[in-house]
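This document starts with one chain, in the form predicted alone, laid out as C-alpha cells.
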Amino acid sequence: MTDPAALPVIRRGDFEPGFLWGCSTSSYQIEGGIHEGGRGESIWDRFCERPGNIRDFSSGAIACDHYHRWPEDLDIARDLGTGAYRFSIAWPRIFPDGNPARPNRAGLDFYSRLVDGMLERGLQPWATLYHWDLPQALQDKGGWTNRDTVGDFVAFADLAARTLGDRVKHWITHNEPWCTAMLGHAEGAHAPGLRDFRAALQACHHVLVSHGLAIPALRAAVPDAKVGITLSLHPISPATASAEDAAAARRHDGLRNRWFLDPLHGRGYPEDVMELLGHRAPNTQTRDAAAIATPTDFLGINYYFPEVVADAPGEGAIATRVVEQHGVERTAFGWPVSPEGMVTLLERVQRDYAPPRVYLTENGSTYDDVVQPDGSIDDVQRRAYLARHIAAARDAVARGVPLKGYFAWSLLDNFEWAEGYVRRFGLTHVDYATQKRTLKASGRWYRDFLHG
C-alpha cells in the first residue's frame, strides 16, 4: 500500500501556464447569516431542523460566517496563489420566497460585493448556481418534482446572469444532480428529505431540463458566458470476474454516471436503463432530450473515489451493492483513496464523450484532523492527498484529456452536510467557536505549489 503521506514531485510547471487553479466553496455550508439580508427558508434550513438528519444536530445557521468574513476568506484564497475561486449563490437570497417576480436586492447585492471582492484580488470567479439550497417555499410546491421549478431556476439563472454577468463568465449550472435527485429524494440522506425512488428520477429529469434551458439565458445576459454542468463520477469495476458482477458493474455505472453524461452528450437516457427502471422512469416531454444536450462550453468533474459494485439481487433499486475492498487506503469518511482511479475516469470520460474543456471542480480529503497545542494543523496525510491527485491530473493531461484546471474541495472547513460539522475538508481550518481561520499543512502545501 501506498504510504498515505509520501508526497509525488509535482511542480506547478508541469502544466500549461494556462491551467487554472482554484479552490470551491459553496453557499449553505459557509455563509450563515440565513436570516440577514432578506433570505428566505431553504430546504437545508428545514432538513436540519428535524432531529435526527444530522449526525452532530447542527446545521448552516452560522456555518464559517462567511455572509460577514469573505473578506478574509478572499484574502486566503488571493494569498494560496489560486486564480479563480468557486462559490454559488443561495437561490433563497436572490428569490425568498420562490416567485420570480419579488427578487431581493440586498441579496443581489451581497453577491455583487463579493464577486467585485473577487476580482479585486486578482481570483477569476466561477459561480455555481445551484449547489442544493433550493427555496423552501418551491420545496411547498413539490420542488424538484415538480415541472415548475424548472421555470423557476431559469428565472433566477437569468437575473444572476444580468446581475453579476458584466463580471462573471464562467457559470455552472448545478452542482452534483445525481444528490440532488438520489441523496434527496431517494435515500432522504439530504434535503428534502424523500425516500421515494421515482421521485428522484423525476427530480432528476428535471433538473437537467433546468440546466438545458438556463444555458440559452445565461448566454443572453452574458454573451461571452463559459457555462458547464458539474457532475460527480466514479469509475466503477465490478467485485468479481463472475458475469453477475460485471453485469451488476455495468447497471451501477448506467445509473451514476451514463444517466447523466448519455443525454447531456445527445444521447438520451442510456436505453438499458430505462428498461431496467420501467414504469418508474421518468415522464418526460417532446423537446426535454434537445434542451438537455444543449451545447455546453466546459464539463466540471467532481472526484473523491471509485465503487467496486457486486450483484445484489432483491437489493436497492437495480439490485446493486457498493462493497469494501479490504486493505484499502482510506480517508476518515472511509472512502476510498485511488488518484489512479481518476486517471480512469477522466479518460473514460474523453473518449466515449469527447467534452471540449473538463475542469476537476471538487476534489479532496477528510481525516480527523488534530490542533496542535501552537495552533498548528499538520495535516500530512490530506496533503499527500492533494499531492498525489494534482500529480494524478498532470497523468490525465498527458494522456490527452483536455483538463484545463483544478479546484480544491474545500478552501475553509464547513457544514458537511448530513455530517455536521463533523467532517473537515478544509486546506484551512476553521474554529466554529471563535471562527479563527488557521491555514493547514496541505494549505502550505498547495500555496508553495502554486507559487513554485
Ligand code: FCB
Second form
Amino acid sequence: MTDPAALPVIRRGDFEPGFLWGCSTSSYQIEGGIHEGGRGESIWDRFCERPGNIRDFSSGAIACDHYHRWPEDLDIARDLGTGAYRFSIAWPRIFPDGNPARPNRAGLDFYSRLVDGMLERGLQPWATLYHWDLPQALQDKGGWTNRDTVGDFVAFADLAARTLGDRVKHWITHNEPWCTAMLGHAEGAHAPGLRDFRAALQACHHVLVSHGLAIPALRAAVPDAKVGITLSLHPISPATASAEDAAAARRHDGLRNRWFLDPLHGRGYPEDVMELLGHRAPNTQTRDAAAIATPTDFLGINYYFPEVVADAPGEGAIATRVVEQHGVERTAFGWPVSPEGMVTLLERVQRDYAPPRVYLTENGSTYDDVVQPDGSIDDVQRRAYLARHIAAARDAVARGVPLKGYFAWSLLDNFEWAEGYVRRFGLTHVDYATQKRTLKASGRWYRDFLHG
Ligand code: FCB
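Show the form predicted together with ligand FCB, please, the one above being the form predicted alone.
All chains and molecules follow, beginning with the one already shown.
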C-alpha cells in the first residue's frame, strides 16, 4: 500500500494557465441562520429533527455560521489563491414557502452580497441551484415525486438567474441527482427520508427534467451563462472474473452512472436498466427525453471513490452488492482512496460521452483530525489525498480529457448530512464551539501549490 502521507511531485505549472482552481461548499452545510432573513423551512431542517436521522443528533441550524461570517470565509478562499468558489443557493431563502409568487427579497439580497464579496476578492462565482435543501412546503406536496416541483424549480432558477446573472456566469442546476433520489427517497438516509425505490426513480426523473427545463430559463436571463449539472460518478468493477459479477457490475453501473449520463447525452434511459426496473420505471412524458438532453456547456463530476460489485441475488433493488476490499487504503468514512480510479472514470466518461468540458466540482476526504496544543492541524493524509488527486487530474488531462478545473471539497469543515459534525472534510478546521477557523496542513499545501 502507498504511504498514505506520501506526496507526489506536482506543480501548478503542470496545468495550463487557464485551468480553474476552486473550493466547494453548500448552503445547508455551512450557512446556519435558518431562521434569519425570512428563510423558510427546508427538508433538512425537518429531517434533522427526527432522532436517529443524524449520527450526532445535530443539524445545520448553526453549522459554520457562514450566514454571518461569510466575509471571513471568502477571505480564506481568496488567500488560498483559488480563482473560483462553488456555493449553493438555499431555495427556502428565495421562496420560503415554495410558492414562486412569493419571493423573499432578503434571501436574494444575501446571495447578492455574497456574490459581490466573491467578485471583490477575485473569486469567480459558481452557483449550484439545488444542493438538497428543498423548501419543506414543497415536500408537503410530494416534493420531487410531484411533477409540479419541476415548474417550481424552473421558477427558482429563473429568479436566481435574473437577480444574480449579471455577475454569476457559471450555473450548476443540480448537485448529485443520484443522492437526491436514492439516499433521500430509497434508502431514507437523507431528507426527506423515504424508503421507496419506485418513488426514488420518479423523483430522479423529475430532477432530471427540471435540470433540462431550467437551462433555457438560465440562458434567457444570462445570455453568456455557462450551464451544467454535477453528477456523483464512480468507476465500477466486478468483484471476480465470474459472468455473474460482470453482469452485476454492469447493472450497478447502469443505475449509478449510465442512468444519468445516457439521458443527459441524448440516449434516453439505458434499455438494460429499464428492462430490469420493469413496473418500477418512472412515468415519463413525451418531451421529457428531449428536455433532459438539452445541451449544456460542461459536465460537473464529483469524484470520491470506486466501487467493486458482486452479484447478490435477492438483495437490494437490482441484486448487487458493493464488496469491501481488504487491504485497501480508506478515509475515515471507509471510502476507498483511489486517484487511479479518478483517471479511469474521467477517461471512461470522455470515451463514452465526450462532454465538451469537464470540471471536477468536488473531490475530498475526511479523516479524524487532531488539534495540536498549538492549535495547528497536521492532516497529512488529507494533504496527500488532495495532492494525489490533483496529480491524477494532471494525468487525465495528459490522456486527453477536457478537464478544465478542480474544486476541492471543502473550503470548511461542515455539517456532513447524516454524519452530522462527525466527519470533517475541510481544508479549514472549524471549531464549532467558537467558530474559529484554522487552515489545516492540507489547506496550507493547497495554498502553496496555488501560489507555486
Ligand atoms: C458529496 C456532497 C457534498 C459532501 C460530500 C462529502 O456527495 O455533494 O455535499 O457531503 O459528498
